[in-house]
Structure formats: C-alpha cells, structure tokens
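Next up: just one chain, as structure tokens, the form predicted alone.
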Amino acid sequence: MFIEIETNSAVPIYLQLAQSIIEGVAKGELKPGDSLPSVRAFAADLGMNMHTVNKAYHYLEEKEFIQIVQKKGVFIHENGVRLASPSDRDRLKKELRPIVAEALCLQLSNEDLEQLVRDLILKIKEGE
C-alpha cells in the first residue's frame, strides 16, 4: 500500500495517514486481520513522529477500522468491512455537510456534485 503525505496540506498529518489506511481497505489492499506496523516501526517507515502515528492509530480504533491488541500488535478490524449503522450515517451526513455546502455555493448542480462522488467512487475502487 502506497501512502502519500502532503506536508503543505491543511488536513493534518494524522488524519492523511487514517485516510490512506481507511482508502487502503476500501480498495481492498487491507482486509479485516490484515496486520499493520507498529507505532515506532510505522512512524520509521515514514519518516513522521510516533505521536502522529499513534493518534492516526488512535483515530481509526475509535471509528472500528483497526483494533489495537496489547502485545500482539495492530490489525485491520473485522469490522473494518460492514455495513453502515445508523450512526454511521448520521456521522458521514454530518461530515459531508459543509463540503456540500460549499459546493452549492460554487453553483454545483445536484447532477455535478452526484458525479463527483460517482467519479471519486471508481477511483477508489480502480486504485488510483
């Protein structure tokens, strides 16, 4: 798995780390038991600070993406691959609200904006 980190983005580090790990297992490059590295190992693969890495990790055990078992290590949750909850949706409504917000204001069509998301959907199913 590939991942890309945009220094001069203002989305935070830890949060463009969860997102390729979350992007990785929507693509199926990671599957529920896959393992991931340790904090310290994953943080010197990358060249970024542990405490990054750790609120990444941190981040994606509170949204059931990865479960964090003690002395045995980091693995892609069997949840990682489910079907949404209600509060799952309620979550990504709220998430996507002021991004559609601002779409409106950019004059975006419900046609526009549905494409979009159609687009970034094979994307991400193609991997690119």
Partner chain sequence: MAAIIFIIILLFIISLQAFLPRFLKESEVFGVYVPDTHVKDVRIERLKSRYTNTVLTTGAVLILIFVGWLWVVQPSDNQIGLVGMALQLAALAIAMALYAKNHLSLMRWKKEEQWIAGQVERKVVDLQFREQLKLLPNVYFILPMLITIGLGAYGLSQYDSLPNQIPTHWGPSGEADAFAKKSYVSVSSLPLITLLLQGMMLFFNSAMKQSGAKIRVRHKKRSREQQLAFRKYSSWLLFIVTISMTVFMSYLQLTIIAPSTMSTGVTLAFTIGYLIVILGSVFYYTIKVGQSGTMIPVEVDSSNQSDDAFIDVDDDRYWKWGLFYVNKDDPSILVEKRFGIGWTVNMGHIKSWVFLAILIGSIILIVKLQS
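If the structure you just shared is the form predicted alone, then what does the corresponding form predicted together with its partner chain look like?
Nothing else is written out below except the one chain.
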C-alpha cells in the first residue's frame, strides 16, 4: 500500500503517517497481523528523522492500532478492527468535539453534518 505525505502541510508529519495507516486499516488494505516497515526503513524511505516515525508508531500503539514487538517488527494490531469499547467512544467523542464546534460556528445543519460523514465514509472505503 502506498501512503503519501505532504511535506509543507500544517498537519505534522507524524500525524499524517499515523492517519494514513489508520485509513489503510479502515479501508481493509491493511489487515490485522500485516507487518509494517521497521522504524529505520520507514524513515529511510521518507528521507526523514527516525523520531518522526517513532512518534507516529507510538501514537498508533497507544490507540491499539499497531503492535510493536521487540526484535520482531511492527504489526497491525489483532484488535485493529474492533468493536469500540466505552473508552474508545469517549476518546472519539473528545477528538470530534472541536470539529463539531467548528461546524456549528459555520452554521452547518444536522443534515449537512450527517451528509458530510456519509461522504467521508464512502471516500475512505474507496480510497480517495
């Protein structure tokens, strides 16, 4: 699977990396148990510092999307695709909150917001 990083974006690189991997899982291109490149190899392919990749991997590990096994490698977590636990729900709520607030400021109606989410789901699944 190819991932693409915008080097001049306001979104930090580590977040772009983590988000592309989550999208890969959501799309089904990355399946639980699939291996990811080592930190060194990933950083070399990016031509960037290993800290950046480390940060992305720790971010994903915390969210239980990947599993870092010492000396063996990095894998998509067995629970990468799972039923959301109450804590998962809480976290999502918290992360969505500022975005919903922004949408309210922009006077998006409930229907607008629903349509937006539906569009995004379609796009993520089709990989656009």
